[in-house]
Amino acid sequence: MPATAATAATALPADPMVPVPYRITRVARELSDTFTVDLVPARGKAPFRFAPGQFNMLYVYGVGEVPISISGDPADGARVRHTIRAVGTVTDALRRLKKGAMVGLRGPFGTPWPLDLTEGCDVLIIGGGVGLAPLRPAIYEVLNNRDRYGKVCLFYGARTPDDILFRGELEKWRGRFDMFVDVTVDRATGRWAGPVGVVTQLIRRGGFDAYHACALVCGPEVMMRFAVPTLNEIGVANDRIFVSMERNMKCAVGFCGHCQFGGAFVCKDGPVFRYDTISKLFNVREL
């Protein structure tokens, strides 16, 4: 990948194993088990630069650390935003923190969504559940540079209407004339009148040129496994499909080996992978 302003952000800090103190300036509940925190440096005001798709390691003092994708706008260097689902000891501890609390931050780490390579193409963004959070910076980046891309389509699926992440932004994006947004739920409740079913059912509805499209996919692995053949069926080749494979990361720099995926390490060689480079391993559930 050629060096660009986006990919330059992948450079590691001077000592990637040392957490930098950050202060929480905002905590917002998104869903019953999901929340967003905004962080600023505890010392100094240096802007935080990252590329869409990268992640940080967040450290709760006395508890441990966890990899979390950055979910904010890459153009906003004044704060670092993470949307987190509370599913374990560290993320539960993060949920209990209040405005003003301190956390340690290492990063950014990992490979970004290849938005420089998708310029001139139709862009398909396919998310499931909290997988929309790692995709949101890519959406911001595309919309901030809208003239560089063809048709932009966002397909998102959630379990129920109450589980729809970033509902306000989805409604705002859906109101744009230069973007197609479609949302589905696995199970309709309340007054939901939208589509019901898996997100892959939406993909054929965008009116894009599949033979000149690139797809960014993030969500539960079962969703991604079904999304890829659906994209193949309509003409999107594997070398134009990119998936985020965040899993089992512990150190973020390839020392511990917890995230080894075949011959690759998710933390260093991912989390974003071009699908044709991992297709032989992707459906091996033991990995």
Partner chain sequence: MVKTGGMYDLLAEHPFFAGMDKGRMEVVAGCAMNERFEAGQYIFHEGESADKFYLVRHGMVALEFHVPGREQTVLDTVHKGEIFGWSWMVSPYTWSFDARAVELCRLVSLDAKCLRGKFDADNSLGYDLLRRFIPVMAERLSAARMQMIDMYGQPPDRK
The other form holds:
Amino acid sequence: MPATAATAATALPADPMVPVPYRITRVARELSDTFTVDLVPARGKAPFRFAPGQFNMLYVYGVGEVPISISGDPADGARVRHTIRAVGTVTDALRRLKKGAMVGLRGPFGTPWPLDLTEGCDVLIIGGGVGLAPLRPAIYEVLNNRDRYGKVCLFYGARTPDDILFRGELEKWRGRFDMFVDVTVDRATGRWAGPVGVVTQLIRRGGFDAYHACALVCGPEVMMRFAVPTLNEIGVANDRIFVSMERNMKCAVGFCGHCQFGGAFVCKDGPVFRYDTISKLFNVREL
Amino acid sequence: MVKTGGMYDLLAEHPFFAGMDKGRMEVVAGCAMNERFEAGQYIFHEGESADKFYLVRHGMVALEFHVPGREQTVLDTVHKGEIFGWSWMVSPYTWSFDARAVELCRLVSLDAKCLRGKFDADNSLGYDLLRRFIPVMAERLSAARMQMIDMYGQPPDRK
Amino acid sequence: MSAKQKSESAARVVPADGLDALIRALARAGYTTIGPRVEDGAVTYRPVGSAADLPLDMVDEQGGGTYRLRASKGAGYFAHVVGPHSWKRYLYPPRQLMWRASRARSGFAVEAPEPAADKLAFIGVRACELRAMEIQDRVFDNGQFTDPGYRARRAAALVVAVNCGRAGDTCFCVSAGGGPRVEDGYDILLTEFPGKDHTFLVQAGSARGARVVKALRGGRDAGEADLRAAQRRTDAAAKAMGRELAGDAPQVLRENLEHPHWQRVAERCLNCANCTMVCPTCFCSTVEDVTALDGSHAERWRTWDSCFTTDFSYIHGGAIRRGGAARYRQWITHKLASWHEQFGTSGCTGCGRCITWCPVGIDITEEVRALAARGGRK
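Switching forms now, from the form predicted on its own to the form predicted together with the partner chain, please provide the structure.
Every component of the complex follows; first up is the chain already shown.
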């Protein structure tokens, strides 16, 4: 007898291919094309636990499914939070959903940011655009356990001052005495009095111990391609750089083959990779 | 060499001159001058004679492009430990953008005519300085290209 | 070898009509019997009711981009090698329902179908095809996730393997490590001895196989001589193999990701995806979300997909692999190199289907050789 997913989730080990209904409890607009939704399971129990860097597959009824990184605090057991940029059919549909609407959720999937390995190191968090969203759980985790890490630097690049994601939080973090935050924009508009340029330039201005630093990098692939040599140049070796890759994740469990990047399935062997393990492939075109 | 003692120290602590031979640095210091700009003050304008280049000791400088009918466009910002201005090396030796102090800025300027004279006397000094300039130029060009491709923009099929 | 020990407990030599008895016995035991039969001028795998449905005395002539069946008197039931079908279509169907959703009060409910496991008996499974199944077993149970449907179908399927007595023109299983001798992984193994005294050596490789073999009437228990005769059949097939996959293919491919030869392949490749459809190990799939017009129901279907389509590598904004060169490189590099990293085995069994069914006859063994020869190797 076929079981509904809600009962199956309690009775059987959940089939990773079958979405579980979740309900939207809050929608917040972040930017003109970016928004955050909070989700709780439609039936009973608390949401799953996740590690910073992991993603879910979100399904909109009758439209389709997309991979979305989790952007919330891993210590928050009450809800799961996703920050989404509308860039296609499904994300457009997600944007139209209101509080109370239901989505299907699978996961969490994928490898996390290696926050255990980075303990004791200076932590460089380097984000570009909406790439700050998958990094935010790592920032929370590091700040929740601040004494385990050395210097913490966040370098963030956005298109314009109006495209700076989580601006309020960035300002709050910037006000902390135990964290260095610098933000740059490609194009200055309005009354922006901060740096203009690319995020790689911020890295050079950093002021951290490059030889005892680990870098977590997430943004457009081209940004990562330029960030890595800059990190190398100042002394951060490839085996201490972690990047989050983006490919066409469809099944999220390594069956469909769409997200292959060389020998890796980005959905289950990634999305977070230690850079030296993929460095040979990173600059191969159309791989 | 009466007043170069202070300038020498300022140059020596700036990353741009890191590792430069002491004798050469003293020669360069002979062309250097301390400058201070208040927030909002223009350091130079496009089209003016480019007779200097600048080391930033403190503050942030915006390199801007003025387009009539539009707001000033900030192309890049330059920060403590960085340099700006290479039009003094390239004919016709005029600035191709504006430079504005975003906040209180303490700069060291190096006089172009003075430097060119020293280079003529000692080519290896010119070579040393160019080797320091070119990576900065390359990095700015590469950054400008990345800004140009609009990598954070919406995907091409959505524009 | 365990299979051999098991086979000694139940190995018989039966006259040719024993094949029909075997098929009928399997049907009586509740199996749907699937086997080779001629359809649209090719040997495909379809339900068969008796030995009469099998392609008796038919030989396939294959080459790069060509396939012809021709009658050959006295050749036997399994004188053909492999056609455009593989058993993957039964273990991993081209179109599968993943789940159904229906609109409910304030939301929707999702139902997943129970993994259905019809009892299928596969008749005439070649060594390369058994190898393909073992390879797909690793794909659908990757250490982190298991495909319950695949696992159920695979566990329920009974395998009647057959040793190849002949090498096809595009076969290269010897160098790919796929055959031609069936070593393990079968329930029942047939070796055909065609000709005037047309017989089969029937060996059991599992308890359920042994039950069927022991119930066969007629014939006699097999002896050492019969096993040696079977060995000679596969040895002859191995010797006749005309193509060879270079042993260092994984290194050649990994070291030549940027090579002008990819462009030359792309000039020939039509991006038709035939090679991926006929390949017994290619597993890529996509999903289709289907919604009823009134929105009351939605379904997700999983269908075979191919890395040769442009959409395959789509991420918001466009496809990663835009050119044919990049797509061919992805396919062959995945098959022969990345597969080792992913599943600890090559993805190629040497069945030769991708060569035969390529409309322009692109030959996977030749392309590896060309890349190696054109000197990208350092």
